[in-house]
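Just one chain is shown here, as structure tokens, and it is the form predicted on its own.
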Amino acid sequence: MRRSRIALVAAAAASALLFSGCAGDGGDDAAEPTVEEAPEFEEGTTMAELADAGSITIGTKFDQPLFGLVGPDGVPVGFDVEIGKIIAGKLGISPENIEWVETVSANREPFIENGEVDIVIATYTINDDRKQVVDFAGPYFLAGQSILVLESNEDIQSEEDLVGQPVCSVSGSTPAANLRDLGAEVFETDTYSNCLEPLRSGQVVAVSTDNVILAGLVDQNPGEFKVVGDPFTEEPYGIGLQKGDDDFRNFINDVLEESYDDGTYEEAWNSTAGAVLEFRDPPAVDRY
């Protein structure tokens, strides 16, 4: 049963103020997805419930340029957001009837388990630990962990240079766990944007997370930062949903595959992250 939800308006407003003066937020030029008229689904499925309600609640990041960033109007934009619109459209739900809720790395599983959101699309790496408590559709994108340093830094060139060094990442994230395994001294915060000031001040020597997230931060702060080294992990991004909802997971996988074939996936990419990053063919979905 769906529960009433409260969007995190204060967080949206704060992020909007932070980024409203920056260039290239991604998503302003995105075409609106096709919205199915009166789609029919088997009674009792999540698809039928959402279609009948005419609305969906989607968790996404609010502070990640190119993938999920709150714009000046308080509405998130980016590639993850466009993927959410494509899924909603197949349910007959228009973009204005999507409720966007901020999900940071540490609260994605609890929000899904507690019914705070219907799905999470938030640079969300699929891994075995998370699959113990939630299910994933996808992956719809393959990222890799990399390293962000000050533009002037010539000492950090690869992950080997992070051993024993203070490095910022986000609590509850795969990158933070990878850094601990690597032997770095992990400085944790709730959002990647909150890693930038410690990097500027010298409190940490680097920020480390997925390369696409770091590329967005570089794009938002020209001349300050750079990404160094090759990605040293593979991070398959998936769409989180309630554990055991196989029908809904299969539906989302069908929607993803259709978007690959009809060009809407590539269009979503080009209008958002494609402003900075080259398009790559999406990975095959995993129908586990």
Given for the second form:
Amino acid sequence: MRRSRIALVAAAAASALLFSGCAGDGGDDAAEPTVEEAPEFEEGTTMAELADAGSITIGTKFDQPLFGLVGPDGVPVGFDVEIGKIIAGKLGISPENIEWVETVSANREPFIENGEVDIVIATYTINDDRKQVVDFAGPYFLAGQSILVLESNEDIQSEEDLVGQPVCSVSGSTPAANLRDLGAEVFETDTYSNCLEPLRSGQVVAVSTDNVILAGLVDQNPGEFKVVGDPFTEEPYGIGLQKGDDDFRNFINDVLEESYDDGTYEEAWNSTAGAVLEFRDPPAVDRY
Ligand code: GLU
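Right, the form predicted on its own is done, so what does the form predicted together with glutamic acid look like?
In what comes next, the whole complex appears, and the chain from above leads the way.
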């Protein structure tokens, strides 16, 4: 079933990875988001609880350049981080009062379910399996699975060339599942940065995950790697939250739509991932 989905979306996602041409550090110039003063929410809602507490715990990636990467000061930077600041700001919570927790691909649902985080913003694809246990606001971005190889590799051009080959991806991720469906020999680790040594050493011939994650890894390691082929899946990024919290989901969807209209979404992009990737209009929010 996944194979046909892959084929169908390949053309649609083909233009997803457009380099803007100027490499950057992805985050230092981020504009500070607006923080609402004493916003009011209906009692008993998650929004009221978080606003009263004056803090929010957000799960994100700590090792993915452009989207969520912990800098030398221990604070993550990236597009997902900026989206988190926009949402916190609408709750009256300033960036210093956000507690950032590292979520890797495999622990995002459990961290939401256990209440270890209030939300997850972590290159997190919305799909039906995950919707069984968590809910999603968004999507706020559309990525697509692609392939990273050594700069010198001329053998791998598309996903067809991964069949029967050792390819690194991450446990609990949609790309790992897609690779298994394709017939690749999947080498699983916990984070994408941990796929780079196996690629350098030849233990795997490629790393496969979302194009924008791979673009960040190329930018971070100049001259070493390249992205090949066209994206062959659709990965709509959502904001994960407790299942059944419809008020909170609606609130986050409202915040996203406002950020599309008032320019803060575009600013968030330009100050982070926009250093490497071209801006694209966000997909429509899905209020399922
Ligand atoms: N977007 C994909 C996923 O949520 C891959 C990226 C990731 O593992 O964070 O599984």
